[in-house]
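Have a look below at one chain only, the form predicted alone, in structure tokens format.
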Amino acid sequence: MTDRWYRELRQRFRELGADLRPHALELDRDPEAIRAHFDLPAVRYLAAMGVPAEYGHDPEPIAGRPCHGARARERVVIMEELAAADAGMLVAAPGPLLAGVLVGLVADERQRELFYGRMLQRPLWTFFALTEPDRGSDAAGLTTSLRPADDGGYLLTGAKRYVGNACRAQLGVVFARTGPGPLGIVPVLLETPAEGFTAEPLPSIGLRGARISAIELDEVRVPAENVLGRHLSPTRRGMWAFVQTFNLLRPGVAAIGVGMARAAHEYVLAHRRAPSKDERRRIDALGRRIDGARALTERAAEAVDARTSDGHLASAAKLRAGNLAEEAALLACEFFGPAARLEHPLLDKLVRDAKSLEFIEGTTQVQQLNLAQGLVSGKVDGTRRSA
């Protein structure tokens, strides 16, 4: 794809994002309000984003080319533009996103047909359940179990936390353990409702549209054919699968941070009348930092598109953009006085939404570890030696 094509993609999703902003505060009050907006073009696009063409996905052409949203470089443009309009509407939309990327990496043909085919029939929410209440982001230590059942299938037992959209999803991926060690971890495709499966939304102050949920699994039956990657070696389906999935999607989370920072910056430009010379300097400096974070995010996306295991830049981008989103939202409030968050509800929402980026798809500490490993191995500065 050419730079011109990406500029046209950006312009098109900037236009689509304009439909999201008017519903931002409504959704913040009632996360289920998204159900009344399935007809918005941006929501319709997200509902099938990432579904490959061979399953009948035929999105609107951009400058003569269809954009399936399957590449990280495409997603960072789309995510930034829609998050600049409203990140809450973006994360509330149904669609295959995180689970869909994993299915693309490890599912067999029947599983891909089951998953992607259903995405095109009607808007469906999906979920990606990895984090556990006692283990947090330490995925290697997960304890949810998958053990054989009498009928040839499996029984899934355990608990998951902080899972986006799980309480309203019809399809999802759950990581469980069949044995000790990292090779004992497998993902399974789970259709809901299912006996023994419960999911409840957790209270949240930011990105409320995501309906962050807690899941309980009490001997949920899983057909053997729904074990993802069973045709692959153990080294290519468990920890490998979710590491690659996160690497591919973290640039998109970084792009959401860039979009949030831009929303704060643009709000100041639109509503702060006659800024002083010093205020003008601070506003311009914020704009330059946003441009820098965008450049890093786009470079991280290109890196994982070229080699999915090179996720160190994705972690760097998520760290920088997540911090910037929070700083930009707080800085924007400073331009409107001590009562800014009361008098400007969109700014108040931006502050709350931006804080949540610290936890999405790996905490700050996880990103720092990934980046440190990239530095030690020479991946960051290009000194990596060939094997």
Contents of the next structure:
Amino acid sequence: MTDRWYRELRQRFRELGADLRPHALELDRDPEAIRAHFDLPAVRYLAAMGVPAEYGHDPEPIAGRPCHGARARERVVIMEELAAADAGMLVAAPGPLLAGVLVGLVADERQRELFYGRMLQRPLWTFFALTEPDRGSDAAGLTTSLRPADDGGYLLTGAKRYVGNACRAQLGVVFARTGPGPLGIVPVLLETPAEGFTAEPLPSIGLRGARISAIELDEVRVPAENVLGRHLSPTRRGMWAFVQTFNLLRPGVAAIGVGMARAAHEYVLAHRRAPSKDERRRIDALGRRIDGARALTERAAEAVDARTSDGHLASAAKLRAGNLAEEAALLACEFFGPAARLEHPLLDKLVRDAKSLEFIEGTTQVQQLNLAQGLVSGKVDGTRRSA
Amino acid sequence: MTGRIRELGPLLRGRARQEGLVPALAGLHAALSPRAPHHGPTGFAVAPAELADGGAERTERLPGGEVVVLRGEPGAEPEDWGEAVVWLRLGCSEALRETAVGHLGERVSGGSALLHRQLVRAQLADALTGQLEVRAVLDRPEPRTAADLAHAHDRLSAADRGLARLLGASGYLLGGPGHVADVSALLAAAYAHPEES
Ligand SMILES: Cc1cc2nc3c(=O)[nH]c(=O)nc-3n(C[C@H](O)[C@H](O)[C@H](O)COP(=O)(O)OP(=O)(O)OC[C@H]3O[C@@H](n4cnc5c(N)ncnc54)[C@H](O)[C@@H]3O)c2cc1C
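Switch over from the form predicted alone to the form predicted in complex with the partner chain, please.
Below is the whole assembly, all chains and molecules, this chain first.
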């Protein structure tokens, strides 16, 4: 794709994003309000984003080409633009997102058809359940178990926490363990409602559209054919699969950070009348930081599209953009006096929403460790150092 | 420091630290604005719900009670109010630090407690430095200006953000310690003085 095409893509999603903004505060009060907005073109697009063409996904062309949203480089443009409009609406929208990327990586033909086919029938939410109450960053230590059942299928038992959209999803991926160690981890496809499955929303400080949930799994039956990647070797499905999925998606999370930072910046530009010279300088400096984070994010997306295992740039982008979103929201407040958060509900929401990025797809410390590991293992610029 | 804040400040800090933000805020009002919520220089008040007479802009449900944000006309500042709010927030921030240390001590990752990770310790140390700085500013014998207090609020807000992060996503839930920290930041918003320009 050419730079010109990406500019057109950006322009198109900027237009679509304009319809999201008016619902930002409504959704913050009631995360289920998204149900009234399935007809918005941006929400409709997200409901099928990432579904490949061969499963019948036929999105409206942009500058003569359809954009399936299956590449990280496309997604970073789309996510930035929609997050700049409202990140809450973006994450509230139904669609295949994380689960869809994993399915693309490890599902067999039948599983793909099942998953993608259902995405195209009507908008439905999916979830991607990895985090456990006692295991967040340390996902490799997960304990949810998948045991063989008498009927040749499996039984899933355990608990997951903070899983986006799980309380309203119809389809999702759960990571569980069939044995010890990293090779004992497998993802399974789960349809809900299912007996033994419960998911309750957890009220959050911000980004309420994400509807993070606590899941209980009490001997939930999983047919053998719903075990993802069972046609692959164990080294290519469990840990490997979620690391690659995160690598592919992390630039998109970084892009949400860039978009949120831009929302804060644009709010200042629109509402701070007659800024002083010093204020102008500070506003411009924030703009340059946003540009820098965007450049890094786009580069990270290109890197993972070329090779899914090259995720260190994605960590750098997520580190930079995630923290920038929070800083930008706080900096924006400074232009409106100490009571900014009380007087400007959108700024207050941005401050609360931006805090979420610290946790999504790995915290600051986790990205720092990933990045340093990338450096010492020689991935960053090809010069291997002794660790 | 006037005689009164010398006693009231540490009292509010202790109450915030041991009992929580809501009881400490009730104590602050009882001591300095017993009849009605005090509206700060920007016209906002943050008060325990019992003290308010309806008309809340927002309501925050915290452990130990509800806090409301009210909008009105700026009130005449009771003496010591600004400094008392900083003491109160310092206590809240210290309580958050204790919660974080407890949480990280129990949470195991890769075979050892998170509290033993150096990156975690660095973030803890950063927050602690901010709290110690605020304590040092409050203890200085000369009177504190509005700018001193605004600076102290900034340091506490930054410390709280770092500490809430250390709780992982549990620090991002309503009704939990991260929510208390967020409401503590609203106290600064209501009662810090706008910069003179
Ligand atoms: C809005 C939102 C949406 C989410 N969506 C999903 C989802 O869809 N699916 C899902 O599975 N999960 C989801 N999560 C959960 C998220 O992935 C976890 O919160 C994250 O992995 C961190 O885990 P934790 O909260 O348990 O924190 P912990 O891992 O307990 O971390 C606590 C602190 O310790 C630090 N730390 C942890 N390990 C180390 C280490 N080895 N070295 C140094 N420091 C360390 C962390 O940086 C953090 O500061 C979501 C969270 C949020 C807030």
